[in-house]
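As structure tokens, one chain now follows by itself in the form predicted on its own.
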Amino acid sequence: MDRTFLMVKPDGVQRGLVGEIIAKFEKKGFKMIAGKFEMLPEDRVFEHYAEHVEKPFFPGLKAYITSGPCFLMVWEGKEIVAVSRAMIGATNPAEAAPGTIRGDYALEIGMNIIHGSDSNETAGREIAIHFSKEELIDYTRIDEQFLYE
């Protein structure tokens, strides 16, 4: 199975959307194999957003992502990176389709509720930044036999 990293950002946590977001992924049939609630430390913010550190918007991004707690998760499932990105919706909420997380809940690009890995390679990198191998729980959902051919 494929894995991806998802993070409910501070605005999503503050608005009480963590449970609803988890429910969407569970109802789809995906399996959470790790999760934690935390204030992101500055060193991991720099590592996670390494490609943006030199960009002019980074100070605002850093201030936002450290402004409150985030809920970090690792999910598992077939084609989960592509499917989760579709469920999340476009980065710009104004362009996100209704029914997507950002289309239903977000208003601003800068505060768009959730982060999701954009490729399998990125997922592996982001999972390793935020979780140890020991934190990833291997188990079988009781309904897996009804989810996959």
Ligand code: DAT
Contents of the next structure:
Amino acid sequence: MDRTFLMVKPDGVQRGLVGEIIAKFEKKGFKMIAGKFEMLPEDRVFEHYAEHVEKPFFPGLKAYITSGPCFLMVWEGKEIVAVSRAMIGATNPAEAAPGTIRGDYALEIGMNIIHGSDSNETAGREIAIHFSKEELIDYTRIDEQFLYE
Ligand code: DAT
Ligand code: MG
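Would you mind generating the form predicted in complex with this ligand now that we have the form predicted on its own?
Up next: the whole complex, starting with the chain shown before.
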């Protein structure tokens, strides 16, 4: 089954959106297999955003992402990487479609509420940065027989 790394960023936590965001993915039928609430340590910020470290917005991004606690999760389900990216919406909330998380709850690119991995390869990399194998819980959701044919 496909997996992805999702993280409610400090603005999402501060604005009380963690529960609502989890509910969206739960109701879709995806399964949370790991979750933790923490301040991101600096070394993991550099690893996580390796592709952006040299970009002009990185100092602001680093300050924002370490400004408060985040809620980090691993989720599992059919084609979850593409589907969760669609549910999250465009990087710039001003361009994100209504109905998406960023489209409904955010205004600015520098505070866009949630992170989601952008490919299966990225998901594997990001899960390994933030979670140990022991933290990923293998279990069956009781409604799986009505979600998968
Ligand atoms: P996404 O989070 O949609 O995968 P990304 O990987 O291109 O987007 O960028 C990571 C984060 O960096 C993004 O959520 C917000 C910030 N960011 C990206 N481009 C930016 C820009 N031009 N100005 C300010 N922040 C930016
Ligand atoms: Mg990205």
